[in-house]
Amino acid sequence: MTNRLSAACLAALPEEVARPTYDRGKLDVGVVHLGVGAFHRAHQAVYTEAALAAGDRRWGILGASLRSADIRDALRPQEFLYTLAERDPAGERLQVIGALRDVMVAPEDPGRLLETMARASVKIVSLTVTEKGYCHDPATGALREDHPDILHDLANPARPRTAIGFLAEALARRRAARLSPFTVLTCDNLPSNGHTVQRVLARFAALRDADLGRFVADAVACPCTMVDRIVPATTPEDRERTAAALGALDAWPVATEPFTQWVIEDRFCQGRPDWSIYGAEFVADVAPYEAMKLRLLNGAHSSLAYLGYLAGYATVAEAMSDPDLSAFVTALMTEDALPTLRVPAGADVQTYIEALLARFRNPALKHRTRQIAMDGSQKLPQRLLGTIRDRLAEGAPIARPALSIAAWMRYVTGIDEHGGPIDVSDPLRDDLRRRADAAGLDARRLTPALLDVAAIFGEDLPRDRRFAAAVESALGSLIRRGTRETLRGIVRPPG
């Protein structure tokens, strides 16, 4: 297939194919989004398509990777055009996305993404950077004030590597051109994110400069929010499949499904679009909304990547076909999570849980338990450890989210149950297979030796007997007995 995915191909598009109906070269770029991978591309670009069809197009959007120029690469030739595939069983239903006007490779001429985010039309700058993106402390939230690249860019203020570099470079430069700060919205699986992120950049500005720092932890809107949509990684099916459907090859598209919920505290210095259009809440407390999707989607999901992968699935709805690690994850939402939350007003929990059941065994979606695996300790303190230090301090039982937690130790070991290499992707990955080499498949050398990682688990859990020993029990049952066996135990206890 020679016909590329263009402008000038939209109109032989498919009928059902929905597409821009605006002039794209009418666009303004009033938001940078730094991390433009396919969770944004599926999600926060959405929502903006919606209000830029609407009429407003104040918003177009530049996109900027701050690693590698593969997206790039691979859209410009498209005109940045790129195509959501919605799936589930039912069917699929695609649109092409005119949003995106562009995207800057960092890397290549952190100068022109800089002069971009200080132009007085950008008013947001968004994130999805993951959570390792914030060079923070996962277990205290505070700024890694040792860490490699922020040494660097306190340093080399004009040619940052990190987001946070280059907000706080950019915000500096707006500062002394008297322009008014841009939000910062980040859309990262953070606890309580944005304020996460101002604490975060506001310590890094402050090093460079006290004033600095006080105009952004005093004048900088950066609002929480609530992410929630599954995209998988796109795939050569994916491309196959997209391509057959629109008849023109579209080198990046993204599959995702039909759901999808963004929830947004109100507050921003320079106006915002109205993502209302799309389905956007916007509320003055995102908390027990944060609370709910972390502990019930995200934690549920790290443990069926956990545990599935080990039991031996690629995906998520492979791993939901086990009937005793669906009940698992159906007992470690209602039974362990669910308890421990503050059910925002109004909220069906009980509908929502199912809802999550649904997607999660969506055929549809090949979503990668791997994928999901990555960045462990980014992941863990508020996945699952919130809910583990509540039922601690209730009393209740933690058997299930020890279990999970277990499961990523014997991950992280890098051998899988038939002795095979597991490609362990993590920024402490070193350290936990240091950590692991030196203990061994040893339930009682290997549990206190992962938990001794105090950027994961704080202070407070390694010494909490309680916890340390249920992990113990699981973790040696996961390696004496495996993953299915330990499994059955839990789910069907004898007698």
Given for the second form:
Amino acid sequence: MTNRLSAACLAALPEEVARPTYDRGKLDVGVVHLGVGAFHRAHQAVYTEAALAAGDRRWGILGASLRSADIRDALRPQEFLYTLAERDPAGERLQVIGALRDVMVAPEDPGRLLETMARASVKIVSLTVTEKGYCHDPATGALREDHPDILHDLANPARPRTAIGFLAEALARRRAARLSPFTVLTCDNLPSNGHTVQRVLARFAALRDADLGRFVADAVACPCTMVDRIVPATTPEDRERTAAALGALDAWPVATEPFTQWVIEDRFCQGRPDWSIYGAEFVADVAPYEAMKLRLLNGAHSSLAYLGYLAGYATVAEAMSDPDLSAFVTALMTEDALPTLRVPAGADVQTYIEALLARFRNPALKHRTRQIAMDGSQKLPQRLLGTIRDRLAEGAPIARPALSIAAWMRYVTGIDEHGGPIDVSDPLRDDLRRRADAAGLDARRLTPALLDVAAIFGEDLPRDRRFAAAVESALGSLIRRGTRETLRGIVRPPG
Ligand code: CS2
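Let's see the other form, the form predicted in complex with D-mannonic acid (CS2), since the form predicted alone is already up.
Whole complex next, starting from this chain.
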């Protein structure tokens, strides 16, 4: 039986494994992070690790899970140490990360998490709670005031369930204690993510108390960020491979790619770690970086997820090995999305796109199409519908992005091309399924039935004849000819 990863066994790890060299016992908790999943542990925590290693002890991270106890239970026996495995075809680089000092499970004791967030030493509360964690309407970006968890948190401010409820109550307590607010740092793939969280949070706070609402809108810094690193869910093979390489058992390592990027609007109320040590870029305006990433990387990713899944590919790398699918996403990026972008100063977008294609092809990552397909209702607006709106306004063709939307529609029917079930995971799943069942597998009925979901498509797109016709025609082809034939037709049109 192998040892468990722990501070005591760090010295005995193989020489090539990087590890904390600072005294973890001397760290203050300066950051509370809500949603301590694989992405946070492979991204922000690694940047923070570099700042700690450089000697700034203020920024230890306390992670909070808003739902399950799994991550706390896995990491507590190993003193919250975990392994980051960066993989590409050339091999693997391992690093044990020490920045995470503790993990709290919010539903077990919401009061304790609130007390921690209200402590003076906490200067930043960061979040990766996924798109749906903001309880907003994806089409408009406004708080969903009828969201059951929001109604719960308004009625029970001291026992919140949502990230928004925790942030509002902790800020209210700090304000009452005359402490400065913390910076709210969102690291989710939302459009203008800082503005979105500030809008949603200020509205929620105002529903509690008008003064608190004004305070959130005026005094709390919510910088925008663009985050990028591909981090698939950890698999049993990842655990085995890491244990073999470490000679110690890590119950929850994270596997990722060597690439990482973090662009941050430099607007913090109470300072921040020097994340630039690990390569973070601090800029005045994140918007062009964010649009480039959401429309190129994430737009291509969601397209690969739906089309790839329907065509029978389990992972992104497998989907990319299909020449028609890879030609399709290449054209989607260069010919459809790129012309709609304001390119960040100094960026070389052709190189960026080539790097994206290579990242998607990375055979060392098993990034499941099913994982990316999750929560499409929350993702489509910023990933694909922005591109489509801009192109419609220019009178430009939209056949490719319309096919991606049609593939999402085909996917959320819940039945695959062979009649097997698709396990659709989406906050709007039941509504989508009801609409799909009522329409049947008929593009003329299914297209309007799904375009009618205003939370995704807004009021404008369903009424746009060109858009509706392009989606209907793509969906009709997916239904009649199947995904592979449809792709072949769009990539290599006859004649
Ligand atoms: C993916 C993203 O799961 C998804 O929806 O598109 O998580 C993607 O891997 C990251 O945004 C990459 O930075």
